[in-house]
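Only one chain is shown below, in structure tokens, and it's the form predicted on its own.
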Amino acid sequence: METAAVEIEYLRKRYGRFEALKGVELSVPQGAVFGLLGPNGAGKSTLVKSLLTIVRPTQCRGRMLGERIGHRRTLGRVGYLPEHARFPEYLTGRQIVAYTAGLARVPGREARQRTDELLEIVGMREWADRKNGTYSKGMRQRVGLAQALVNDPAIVFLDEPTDGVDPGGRVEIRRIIENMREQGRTVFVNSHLLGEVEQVVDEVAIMARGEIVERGTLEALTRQDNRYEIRTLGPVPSAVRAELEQEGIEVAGDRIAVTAEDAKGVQALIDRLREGGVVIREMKELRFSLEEVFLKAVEAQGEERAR
């Protein structure tokens, strides 16, 4: 069985009487881009910073990279890029790449090495002398990046990497990313942007008030009951269209939705359409956006509670 990235068995978070993290238990697998969601104040950030004791919990039971959460050295080998990350205006993005290798205690010709390495990667090579106050925010973020891997990390964290960023600096933000999960870490991404997630998570954690609500992969928590979708090239003609709805099928002009086991389940149908004259354009199985998995999740919760 593979060993989780990380693995909390207990976690609670209070703030004099209010409860942040009200007992969370989570599993992270190696090797995976993980995405912890939920709307603003649901306890993310707090989550992150307790497993990188920024913040020091109530109560935590648990292990990360094998050892339990907190031990000094096993911090060494993570990566984070904090919510809104402030670096001093005043520094250059290589002087910031430079300074957390010193703060991780890399040596000095690795550190080097790894800094131009770095600002390669993530697009800033180009910028890499010019002042922190200069840039952008896209290029703030990609500085960021680079000093969250200065260290070689087995896991990192990346607290809303996406925020604020334009459309291109965010499909780069992405492939840097994938490029981390390809080199075998593990990524740990807290968002509140459910599109910008769904499009590289392997799995993920939905978390509402302090609580993970509902957990899985990409593929489970989206998939629709094995409904499946054929579209026709042009509306579906009114005879088929009756003798499908007397066997209790769902068409909407050139749509007809189906349930079936798999894929070939619906195969007799597409013959059917097919020896009556139907040009099928298109079959595929319906899911939920993660946006409805989202909203139905943390609205089941808010009625669990209010019961």
The other form holds:
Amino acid sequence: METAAVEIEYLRKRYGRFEALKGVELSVPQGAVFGLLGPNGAGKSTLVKSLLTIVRPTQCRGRMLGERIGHRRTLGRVGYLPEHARFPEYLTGRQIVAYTAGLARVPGREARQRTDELLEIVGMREWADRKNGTYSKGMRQRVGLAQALVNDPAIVFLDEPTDGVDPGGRVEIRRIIENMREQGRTVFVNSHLLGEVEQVVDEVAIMARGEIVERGTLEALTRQDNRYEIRTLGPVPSAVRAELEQEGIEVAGDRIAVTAEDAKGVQALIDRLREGGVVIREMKELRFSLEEVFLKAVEAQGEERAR
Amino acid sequence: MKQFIAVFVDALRLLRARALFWITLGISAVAAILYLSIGFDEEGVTLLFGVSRFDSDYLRLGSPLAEMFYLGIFSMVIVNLWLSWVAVILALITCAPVFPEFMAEGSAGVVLSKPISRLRLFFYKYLAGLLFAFLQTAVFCLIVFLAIRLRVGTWNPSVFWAVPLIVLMFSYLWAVMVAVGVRTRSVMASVLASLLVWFGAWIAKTVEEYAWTAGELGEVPAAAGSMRLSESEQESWRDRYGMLSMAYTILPKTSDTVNLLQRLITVEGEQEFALSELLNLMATGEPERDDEVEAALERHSMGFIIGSSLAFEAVILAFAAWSFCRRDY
Ligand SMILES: Nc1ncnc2c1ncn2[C@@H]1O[C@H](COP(=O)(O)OP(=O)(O)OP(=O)(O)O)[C@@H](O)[C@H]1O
Ligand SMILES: [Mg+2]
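Now show me the form predicted in complex with the partner chain, since the one above was the form predicted on its own.
Below is the whole assembly, all chains and molecules, this chain first.
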């Protein structure tokens, strides 16, 4: 049983003299939502296109779904929504999905049934028989998602799936992605919209200038070293505050920040606060936002290269 | 097969969505109906379903030349003018966006990420263009076939030779169009390039014809009829023929391919259709076969005409397919 859906050992891509991917190594666990983040021009799309044989990598070693990368038949088990997806204007939503089904060799009856289901799931059933040319951007993106799923793929690549979609639509796309994970699919999402990604992904890799600069589970990347925060109802009474500050604990308004081995270590402080009659509103582990992690990683790489 | 159908249905939908496609079909129908409107009666020929008419001893209902005349109109006017010019241009323009549109950013990705090899995809798309030309001419020839039955009373299946010949000729230019379309992703550039090759082929043929007539027959066309050349002049033309015909040899033989139709069309099943006979009939009123003209018209074998054109097409296509398979999208 293979645990990684995609296992890239070494991937290099040059466009003429420009090196878009500089020997990337990456592993995508099966059944997870994987986010590939990076600033514009980092090489995210190039990486996905290399895996899908849309561009021809200069050098590539690795496996996808248990086969060598670039193996034709395996692509039948892969779904893809390209960046700036543009489907022919003259096709209806239904025809677009059917077209992909035909190319992926999905048997006719199954294709029709799945097409109906998927159009329903992405909320395009009513519009299914209108021409793509009449769709709004968000509607096109939904049809794009439906066609990416028509061959019942084991892994789905979504390149900037929320591009041009309104907030409501984004929430829905997120729901669809979660739904894919529930069905056991691996989802590979390219994005630079960090807030968005943060809410669905299990694991991320951050890419900059053709290199992976950081990777790990969301949990591990955003963890701050043993920092906890307690928030009280109203400002901390000055007597208590002075006492805490003497011990070197930071207090600011209704916030108390404390360093501890784990959550247990904070309990004593809570007890003390409660004895002092302070009402506690919230206690949480402090985390970096993905944005902070991202900027730090990209900056660090930039500095390293400058040296 | 499923993949071919998917690609082909998509190509058909692309064509159907274009106004040009319908205009082309419409004009085709008009041309076919105009042809149908020519008829014969006891005294002569009627045009436009009898609106206009002229008398002739040779061309009237039941006369042996009537069929030849009717077929002559088909093979010279309809095929040479209509099918091989207007219809081919329209077909080229209609099919021009097939490749550039496919290769636009964001649209090729979905197809290329599917389990279909690029080479196969390339040929499916290429064939889709040919199929369009095929459909167009086949429908047209069917109407002509029925018109002949109606007007001269014979079934003449040899008119269907026009279908493969026109498709063949279309395919030479279509290959050029595909190659340029794949390289530049530009509809305009590919249309221009194919028209340029077509024009080049026409020039090359004219030059070759001139050199051949001068060298072999010792005549060159002049203001009044033709001018005889001296022995030495003729000799020097003959020497230069190899060089002057080079472009003709290399380039696809567009008009010659279509003109092969005149060799393939038969009257009443066995009699060969003779163009000179018809030309003389029109010029002098007497049907007379001119063997020299016939020989000149047939100086290149069918094998040479089609073979060398296909060689050109194969080279262009191989280049296009290679580019298509190698590039990044
Ligand atoms: N076909 C191409 N020819 C030449 N260079 C290319 C080509 N495609 C991409 N590039 C270059 O490769 C680099 C990576 O591009 P890529 O599209 O992979 O970036 P990305 O991470 O997806 O960016 P974005 O977030 O803007 O989508 C860019 O610098 C781009 O200019
Ligand atoms: Mg991108």
